[in-house]
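Below sits a lone chain in structure tokens, taken as the form predicted alone.
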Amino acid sequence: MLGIGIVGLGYWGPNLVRNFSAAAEAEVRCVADRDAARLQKIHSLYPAVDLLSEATEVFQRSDIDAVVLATPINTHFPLAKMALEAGKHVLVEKPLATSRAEVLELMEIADRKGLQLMVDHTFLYTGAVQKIKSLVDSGELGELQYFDSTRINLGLFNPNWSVIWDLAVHDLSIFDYISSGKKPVAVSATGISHTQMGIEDIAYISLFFNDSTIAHITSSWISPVKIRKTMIGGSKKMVIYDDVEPTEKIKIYDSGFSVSSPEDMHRWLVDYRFGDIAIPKIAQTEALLGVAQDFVSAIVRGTRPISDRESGLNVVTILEAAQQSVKQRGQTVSLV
């Protein structure tokens, strides 16, 4: 059994404990948090799990093969670095780190020590995103033309990191995955803070590519309603992915357009196609269990995880550039 240590028992940590406890070939042997009440809550559910107050205590244990970090974003890099240097495989809650340089350093350590480094981009393991990925890979949608995503709600404000790092990270990871790592050449972003914290609570990100693909992401903590909707346009078909919808999360539209070559250069002819709407059946397995099993498989069998370190690097590269663009009032930042 693979010995797992989990650091951080705030919002996400208990979910990780539950799913790693259910994962095959793994055993949660200890958890760490400085909050005694959080530790006791875990103890009441998992009495055999050791309770620790410091992350370093997890890293020092010989019975721990892999560490899972669910701590504040600014601690991801230093804690992941310590864990890797201690010879532990590492899974980090999104985002992987706070800069491209930090991610590259973690990747170098993992390579040097022969360890797995993975990021928890949970949405990649949902049945909905897996279905969209299959539609893109099979060519059913045709050439990818646009990705337009809205992820808004009221709260929760983070005093240390903007809404870009909290919410947009999900949409960036989804786009990176379904497009097989299609890399943008530039990013432009705008955002504003409506509090004295000075942290952007609403932001808009646009990604530009060398072809006709474009991606746009809206993120907000100050919306009166919760919306999780993504529109994906292909040259053959289009998809609407609504994560708030309980049963019909994906709708495939057999709709599109074509432009005829004009005899008169001033009269372009555009033909529109309105076909059927299909609602595919989506697997209902818990995404976080998929993350846990993927991490364990990567360690035990050497398989490449879906949410691998390259996914983490691609997303953090864009997040860092987007934050830079926000500070420059939307100025385009090159990624090449």
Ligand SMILES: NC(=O)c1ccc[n+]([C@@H]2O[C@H](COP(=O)([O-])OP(=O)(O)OC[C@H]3O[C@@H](n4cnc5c(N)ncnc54)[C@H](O)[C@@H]3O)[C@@H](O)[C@H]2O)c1
The other form holds:
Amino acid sequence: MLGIGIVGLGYWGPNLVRNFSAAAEAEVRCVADRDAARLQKIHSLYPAVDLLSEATEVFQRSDIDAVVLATPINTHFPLAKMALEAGKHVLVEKPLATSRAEVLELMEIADRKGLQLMVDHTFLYTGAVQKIKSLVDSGELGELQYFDSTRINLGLFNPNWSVIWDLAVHDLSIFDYISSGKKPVAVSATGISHTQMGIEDIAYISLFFNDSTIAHITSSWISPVKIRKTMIGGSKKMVIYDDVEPTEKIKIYDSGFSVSSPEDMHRWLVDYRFGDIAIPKIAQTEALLGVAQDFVSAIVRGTRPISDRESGLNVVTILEAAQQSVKQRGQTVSLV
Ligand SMILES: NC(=O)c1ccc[n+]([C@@H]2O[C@H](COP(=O)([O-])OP(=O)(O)OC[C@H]3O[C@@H](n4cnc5c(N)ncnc54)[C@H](O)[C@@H]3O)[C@@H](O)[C@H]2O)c1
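What would the structure be for the form predicted together with this ligand, given that what you showed me was the form predicted alone?
Let us now look at the entire complex, which starts with that chain.
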């Protein structure tokens, strides 16, 4: 049994406690939070789990093999670094850290110590994203042409980090996964704050590649409606992934276009094809249990997790460049 310690019991941490408690080959032995009321809530549900008030107390325990960090974004790097230095495997909530340099430093420590470092990009473990990945990998969609994702709702404002670090991280991780780590060559992003905190609450990110793929992500905490919709266009088929839909989350459109070679610039012939729409059955298992089991398996069997540290690095690299572009009113930031 792997001894697990979970740090941070705010909004997200209790979900990790529940799923790690259900995971095979692992046992949640302690949790830590500075807030006594949050600790008590966990105690009422899991009386056998030890309660601690500070992350460092978890890192010092010899019965803890692996640490899960669900603390605010700016604490990810210092806490993950301390946990790795203390010899613990580490799963960090998204985003893995706040800069590419920080992620590279964590990777170096993990390598040096022979430890697992993983990030929780939860959506990669959903039946919907797994299905999209298999459609791309099998060639059913054809060449990836566009990825257009909208993730907007009203709240939860974060006083320290802009909306892209909170929401776009999901879309970027999904793109990274379904495209098998396709790297943008440049990023452009705009965004604005409507509060005195100066933290962008709405943002638009564009990713450019050295082929004809394009990706665009809309993130907002100030929308009156909740939309979680991703369109993925391939040269053969297109997919709409609507995460707000309870069951029919994915629709596959056998639609597309073809352009006949022009004899001259004014004689382009475009054929549009409107075919069947398929709604595949997708697995309904809880994504976070998949994250927990993947982390445990990586430690116990040395398997490569789906949401691995490279995925964390790729996403943070783009987030950092996007944030820089936002500060320069959309100026393109090169990634090569
Ligand atoms: N994967 C997802 O879908 C998902 C969803 C929501 C949040 N998150 C991530 O989870 C993380 C936490 O977000 P949240 O909304 O739950 O935050 P939160 O502010 O609600 O909770 C964070 C908790 O960490 C505790 N904490 C901070 N530093 C500590 C320390 N040194 N020792 C002990 N406790 C400490 C705080 O007391 C607080 O209770 C963030 O990284 C966020 O991006 C992920």
